[in-house]
Amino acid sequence: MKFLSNVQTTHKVFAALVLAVLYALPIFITSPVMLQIFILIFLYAYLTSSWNFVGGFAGVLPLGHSAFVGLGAYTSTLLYLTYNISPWIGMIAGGIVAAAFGLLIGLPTLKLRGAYFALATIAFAEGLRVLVENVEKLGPFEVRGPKGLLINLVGNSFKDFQFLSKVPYYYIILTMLVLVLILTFFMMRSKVGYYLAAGGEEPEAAEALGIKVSKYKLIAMAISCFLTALGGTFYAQLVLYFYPKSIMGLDMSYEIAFIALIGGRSTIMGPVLGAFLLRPVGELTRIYLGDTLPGLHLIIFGLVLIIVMRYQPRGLVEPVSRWLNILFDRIEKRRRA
């Protein structure tokens, strides 16, 4: 027992060191391009971790989470442009709107199995995108249809969620990622987490034991949509201009799912590993080949997914965890010796 406790301490020390390195990174990396790549890695790791609440623990495969990214972005931006409400407040409002939509969609669809639920979420995401593209004005809000929304640059302003440097965005999204990983950790060890795991693997057996599987899947759906919308607001403030296809297109939904499947569903670090592997590939592909071969990054993601599913069906987190455990065991044995 003492040996196991020491190994767990080694895990905590390693995690603290990695976190310290990440928080210190902007001191050594000053290139805006490199910082932007890290920001996008953390953003997609955050979005995938949010997706993981329903796509991992609930045992279903949603492929329309870009809709909730868009709801968060549009809600906060429209409130800011129309009433000058700070995006920090609009971020919470967007999360509530997305959670409400998630519950509305989840009630009839979470009882579906396999591909049927995935197709239902795709239909919702595409339907919402087409709707937004064809709406110029909604009440007092200027939605502007396919033209999208442009957020005026005001310079460094915490209230307006705008910064001239990439460094504040880096720390904000890194902190958001850390918080969602902590929430995932406690979720996995809570009653809701255990019920979701049981309902995701053997729903009939779980129902027979008295677990209300649909209820807990709806809870996971609401949490997932709320957190995803917060990421949508961050994305909107990062780029300052977006239109329906850029933020609600299925490309983003597929990338989130690819990252989860390749990194490892239903795990804490799977989304982070997947994002660190795929996002740099996606960004470099778009920078250098985006004009001549648009969509190439999705083909690369698909090829990587096929290879990973062939040799590591549980995702990359399994071999990485195994290697780290071997390393920690050796460190602990040497320390004891």
Given for the second form:
Amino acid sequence: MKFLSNVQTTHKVFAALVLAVLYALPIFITSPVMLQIFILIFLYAYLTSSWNFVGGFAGVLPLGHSAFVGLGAYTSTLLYLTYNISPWIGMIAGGIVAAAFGLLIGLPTLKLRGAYFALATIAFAEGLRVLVENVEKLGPFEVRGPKGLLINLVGNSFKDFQFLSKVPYYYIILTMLVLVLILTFFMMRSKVGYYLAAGGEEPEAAEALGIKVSKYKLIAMAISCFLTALGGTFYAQLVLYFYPKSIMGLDMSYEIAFIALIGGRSTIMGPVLGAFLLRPVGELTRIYLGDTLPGLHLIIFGLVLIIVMRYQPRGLVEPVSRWLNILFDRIEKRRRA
Amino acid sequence: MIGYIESVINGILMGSIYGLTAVGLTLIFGVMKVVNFAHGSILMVGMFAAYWFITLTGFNPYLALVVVVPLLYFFGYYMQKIIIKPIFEAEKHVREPITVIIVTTGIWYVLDNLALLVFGAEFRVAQTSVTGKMVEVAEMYFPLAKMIGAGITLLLGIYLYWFLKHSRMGKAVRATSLDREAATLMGIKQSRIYNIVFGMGCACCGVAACVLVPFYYVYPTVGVPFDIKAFVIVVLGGLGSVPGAILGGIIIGIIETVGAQFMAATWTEMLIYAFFLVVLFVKPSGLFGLRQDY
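Having seen the form predicted alone, can you show the form predicted in complex with the partner chain?
Every chain and every other molecule in the complex is listed next, the one we just looked at coming first.
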């Protein structure tokens, strides 16, 4: 456990405590609606953490990540519906497909100025959505165009990635989130992580030191797309019905980017904090205001984003961790005394 | 054969209006190196303003230009001054101004959904004296409103070219876009140039909005398809290039209308994105882009 040696004991205890509470939560919360809200928070935290590999560490702005969510969902579901391949295997296949597409988009654009990359990812995501909406049949696969895909309900079955209760979904997505956060932690302390940090801030200087910046950005892109697609399969299995607009629309891409920036990009906990702040706003306004004030939560998202970027351009994780550190220092002092 | 010529010309007419929205985007990018993602929403604001002006007063639709264009100029001017400037200043020396890009996306979300809240989601059509009128030229039919729109675009394009090339302010704008520091040393006040350029970019949207309203639906998310087409066009023409934006717009317009002769309209949309990605692979600097710009 050498890598943990520079982390304070109080931090470790705090992290363990939070994890324990989150893992025990379904014992106390039994309402499916509340569980669903938590599942969606974790899902968005997961997707944003995956986004973070390229949006945070590689220092560019991908705005089309819903395309990879969609690729993951469509790949695993089509394999399941056509060949009855378990979504758990389809998940990995979806990840590989998404990573391949990510490399294809990254190859010409990651060398360019950030604006080109942002525009190319939007164009790719929208193009893919329009393509899927126009395809009824692709070889043996029934894509069904704008009608979307419906996964038959088979009841509780681990092999089919279907559960009648929300609790298994809760544990699956929470574990996926924890794993991706651990991966982020290792990534930040690895050679690739340092190369990316150097390349994101000073590409010319990094190149001069012999770092192939675009190569490492491509690696980050592939990892990010792979992980995002896994989230897509999870989403497909959670809702069991999806169509191109619901899963590959621009709204999802932007929400991921908003969460990352409000929370704090290129930090481990930023995406989690952002998801915990933004997701409930969306869910609660939808539950309590319904259709009377359409789009209100998106206005709130936009305003929060503008205000946070104005006063905390590095995201809200900075002040929050500052407060936590003050708190931890006090506890540490008291413990020593 | 005559059908193809008709659709090519229709493509040029519509494409020049796409080009007009793209010109605003490219002007702002050329000077500030910021892609204004709220561009389509500003077009939407302009279209609603023009729609209400025409519907409430019943004047000739092109009189709306007199009201809407200055309105959007000041809208852009103060949007840059109040919201974007402080964020832009903070990351002036960062290579990739990502925060500014994402803030313009936030503005997009706020504007589009405010419009949805205030005006509702329905599609509106302005009834004007030119709506639905066709002009016959050598057995080919063209919508009058599109012809007037293309004409206005052409005049604006010529004016902008003259403005950037010969006027004192235009020279200052070009100097700032070439080298911020050197321009400042010559006594050009950067922040003022930024405000003006942002205002001009939005005013271009105002012109586009006024020429669109007589023949296009007005609804809260009307900006999104125009926004995405404008992105494709500016990359195609070269980010920062004004003639590139107009030419890129015309190319996209032709692809759209000629493509529709062979395939369903939804596929032509696909064709535009595919074309865009091919351009990025083959010539990322676009048709008229400067090498230094990417």
